[in-house]
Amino acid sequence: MKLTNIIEQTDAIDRRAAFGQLGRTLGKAATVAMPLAAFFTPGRARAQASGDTIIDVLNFALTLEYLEAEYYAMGLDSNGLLTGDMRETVALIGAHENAHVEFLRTAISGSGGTPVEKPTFDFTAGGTFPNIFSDAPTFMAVAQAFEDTGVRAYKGQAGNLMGNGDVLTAALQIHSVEARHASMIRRMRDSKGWITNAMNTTGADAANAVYAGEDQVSQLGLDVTTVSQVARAQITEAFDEPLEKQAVLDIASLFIEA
């Protein structure tokens, strides 16, 4: 699904500005668990697929969880924005995000690391979404973008945690819940629970940051279209793709002041 499509309820001018900015940015580049200190021995504390340490990866995840938790808290505090079942569901999702925040902070501190501080967020994206906390369809559309980004971000960091199976397991436990959030929000927006109608690879669609690469039909070097009678669009729906750290940070930076 194109990111421009998931916010079709917003003003057309705001929509073009917001996701033109996303494209330019990409082009430029439950319960708090017990501390995980026992799993962070010096020989196991380095991520395997990059120069980041496992603490770096957890702080990256913490930044995303801060963003989501703050977003839902502000939505719930906005008078009249969320009502009925929508409010109840968003409150539950927000509680999950707060649990993730506390878990990650505890894990990082318990390992001898320092949790990053919560940034200052601007969820209007510099005025692009001036009605973000007064218009429920806009709020839910951006929530979907955040959740889909978070799911892809956790997937993108799995390889960096391969050196520590316990931490990888903990990250995957969060990842699966984030995927449930994304699916639930999509259904509340009368959409399918998975990413549909994957982007093509031409024109502006290729710069659509949140869903970049979701048109992939090659898995483990095999072109799935050559061994399946399933339509290409459904093949892309059958596999979710990871999103690299810098791409995630580029997306998040649109909503971070400092």
The other form holds:
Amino acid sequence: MKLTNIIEQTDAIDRRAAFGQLGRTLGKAATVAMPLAAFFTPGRARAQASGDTIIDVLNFALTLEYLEAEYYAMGLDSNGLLTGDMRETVALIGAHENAHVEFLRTAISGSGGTPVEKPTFDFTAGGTFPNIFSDAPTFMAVAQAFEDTGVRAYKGQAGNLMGNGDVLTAALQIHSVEARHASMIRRMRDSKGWITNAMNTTGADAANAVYAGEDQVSQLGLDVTTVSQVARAQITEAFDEPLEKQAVLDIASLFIEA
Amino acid sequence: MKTPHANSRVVADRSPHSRRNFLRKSGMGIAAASLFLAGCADDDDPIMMDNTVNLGSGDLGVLNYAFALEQLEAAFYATVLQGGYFSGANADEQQVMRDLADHERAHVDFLFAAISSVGSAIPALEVDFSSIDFDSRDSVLGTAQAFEDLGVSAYNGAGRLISDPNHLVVAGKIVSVEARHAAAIRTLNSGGNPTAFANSEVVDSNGLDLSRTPAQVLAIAGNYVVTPIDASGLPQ
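Given the form predicted alone above, I would also like to look at the protein as it appears in the form predicted together with its partner chain.
Every chain and every other molecule in the complex is listed next, the one we just looked at coming first.
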């Protein structure tokens, strides 16, 4: 898939060498506010939980942020699609996604890494959503799927960022913003802000993969239903589940032009 | 009417100022011996040192730190469900409050079991909700918002203190749910304002949510937690 190819292009660079420059160059490269100045401290370059480097992870995140940022920008540009309170909400979310794109690009390039290029998106998903930019309910349903996917994607990469506390913290700070977005969009659509079992409340079967495995009740090898009187459905709501990189790419690839 | 349901028995003879000050010091990680001296100097509260809770060290300490915050939230929502605001709230708000009470209870039950399986979980903390009016929508939602935003910032700040990737992922599973709560509560508390869920009070110009150190978090939580907490063993 094309998206996978884009991600894999970054394998061409000498990542270990690039990472060595992180702390030295990022401060100068940063044009955004304070947190970036403290973003990188020299540390273990190799991510811990997989073969991906920290730059790989940031590029993976960047790809998802490109997708979200362009989606909201196109929605806001679509005449009459988003009005009133809905427009205000989407405008704030879009501004956050743009900020995430800039933050990640600055972090990657400031390190000597190469930010992946923005893919060409097809938000109709090959015709699955022909009214994506003319029908607000469809637009918001897909937005919900993107945000819930984003939460799972960042969570799935946390272990790969343990080598650098500043990067990990920033990723967690993005992760919880995505969760705020997800909750808001879900509630605007009359769903609960949290995910019950593995329920896909978008109304689109294409989004089933976004919720697969969210009905997990085993945490750290412990079946939470055996240690809590709380009902099983609420226990599943109380824990958001991560998604592995490939599962996220499979979802995102539906919206990338082949 | 204020606090018909709050546990206020432990605060009658205690100075909130000394308690906050004490927690602030403990959160800053000063040594246990110094804490003891600080406590002894506090003549109006001789029993304070007897129930000081030490979170411990390493991942276990971080999990106990999370357990402490979840205890606070769970106690709060359990009390909300007994109050006048809840009984008069509309169906959506009642559902939200019931869900949040369940989620925080599930977090407490899970963390207690998980910590106990490998070490010592801290005991039940005493809380003081006398500043909250559980019959008042504004008071309940305002406090809920503060607790949820605090929880998000606490987990965001604690992630880097964790050594075991499995523990980190579990913390991640919880923090995003706290963020979902925060967004919902902020919307309710603002009367449906379309940007309150993630406005500039909690998200900065880089699109990053709040992050707080344990010292910062415990200083705020100390407004509601009576039991002194010694966080000096947490990873730095």
